[in-house]
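Encoded as structure tokens, the following chain is the form predicted alone, with no partner shown.
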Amino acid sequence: MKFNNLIVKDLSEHLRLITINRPRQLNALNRELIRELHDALEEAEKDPGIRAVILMGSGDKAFIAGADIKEFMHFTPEEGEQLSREGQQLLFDYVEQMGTPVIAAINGYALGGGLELALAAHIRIASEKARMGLPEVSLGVIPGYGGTQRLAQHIGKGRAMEMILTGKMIDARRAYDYGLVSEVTPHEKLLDVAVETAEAIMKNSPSAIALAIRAINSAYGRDGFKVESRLFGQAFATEDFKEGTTAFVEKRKPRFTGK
């Protein structure tokens, strides 16, 4: 299968590397990229020979530095909710529920949808250069691809509240302290460490691994994701959303007016 925005490479007989390849856009997510990621991951999931997948961003700056704002800044609330629901189902929920383990090798900025994709992966390893955050409130919207749910699951409600409500980024070391990533490595060793982790996984029973993923995921309910999509859509009706996205495109600070 050919992709416009991905580089797919088998590092060994059982290990596949999928690299997001939109470096000029800092690998920003758009609908085309979400679809391609789904297709590439589905291909790996259905391949009996592939027993682990590594996700990484191209270049030295970004894993995925958020979503392509221009793609949805003029959406209605209904279109916004649909965008969230479709993206969650097609990619983020799909990753989380794959029986093939997915390792996110976070090589730079993982912001907004980029951090949400990393959160959906089964394991996260970060370069020392990595910076992570959910800055959506600075645009007058909320995380819409599972961020409000998965971030709290990983680091606890209090820290998730702080990260989401301030919109601030954290560095790799703090992400490790929070439990957001399992390991921090020198930048040049990131892929090697991800490969070592994948090799440790691949020594074990593939069927048992798939069952373990299902068992762990069963501890977490799904209703919150539906609420997130609905509230994500509601944000599109606010003046703050219009101001926040316009300010982003115009490269100025937003002037929010209130509730």
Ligand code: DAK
Second form
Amino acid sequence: MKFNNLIVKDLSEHLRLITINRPRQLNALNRELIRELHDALEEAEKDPGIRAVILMGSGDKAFIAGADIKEFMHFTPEEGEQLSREGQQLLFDYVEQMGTPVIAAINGYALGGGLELALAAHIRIASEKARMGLPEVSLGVIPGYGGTQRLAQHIGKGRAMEMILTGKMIDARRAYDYGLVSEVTPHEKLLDVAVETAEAIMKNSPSAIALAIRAINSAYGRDGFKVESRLFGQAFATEDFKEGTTAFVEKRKPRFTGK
Ligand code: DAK
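Okay, that's the form predicted alone, but what's the structure of the form predicted in complex with the named molecule?
Starting with the chain above, the whole complex follows.
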């Protein structure tokens, strides 16, 4: 398959690397990229030869710096809610439910939708340069791709509240302390460590791994994701949302009014 925004490369017989390749926009997720990631992951999932996938961002700066603000600022509330559901199914839930394990190699900023994608992956490994956060409220919106649910699942409700309400980024060390990533590596060693982890997984039974993923996922309910989509749509209808996204594009601080 040919992709405009991805580089797909097999690192060995059973291991595939998918690199998100929009470095000038810090790999921000637009609709085309979400669709392409789904297609590339589906291709890997359906290929019995592929036993693990590594996801990484291109360039030196970012894994994914969030959803593409310049694209989503023009969506209506209905589109917001609909796209939140669609995106969740197409990419974020899809990744989480894949039987082929997905490792997020977080090589820089993982913000908003970018962190949400890493949260949906089965394993997260971060370079010491990585910075992670859910800054949506600084734009007048809330995490809409499962972040309100999965962040709390990974690091607990209190820390998730703090990260989401402040919108602040944390560095890789703190992410490790929180249990958000399982390892922190020197920047240049990140891919090697991700490959070692994939190799450890690939020694095991692929069918048992797929069953283990299903069993682990079955512990977590789905209702909160629907609530998140609905509230995400509501946030799109506010003046704060217009102000927050416009301020980002105009490179200034937002003036929120609560309306
Ligand atoms: N979207 C679009 N462009 C982005 C971007 C983004 N998320 N992040 C960076 N860029 C662009 C910048 O605009 C800039 O473009 P030019 O000005 O050069 O044209 C270029 O990438 C380089 O960025 P900077 O010049 O800002 O680089 P710095 O090193 O100074 O700063 C930064 C790096 C990561 C701290 C900064 O770029 C930044 O704060 N970026 C935005 C982070 C952020 O707020 N991300 C979005 C979170 S909200 C949805 C569901 C879910 C969501 C949305 C919709 N639907 C269902 C519809 C989720 C939303 C989010 O992810």
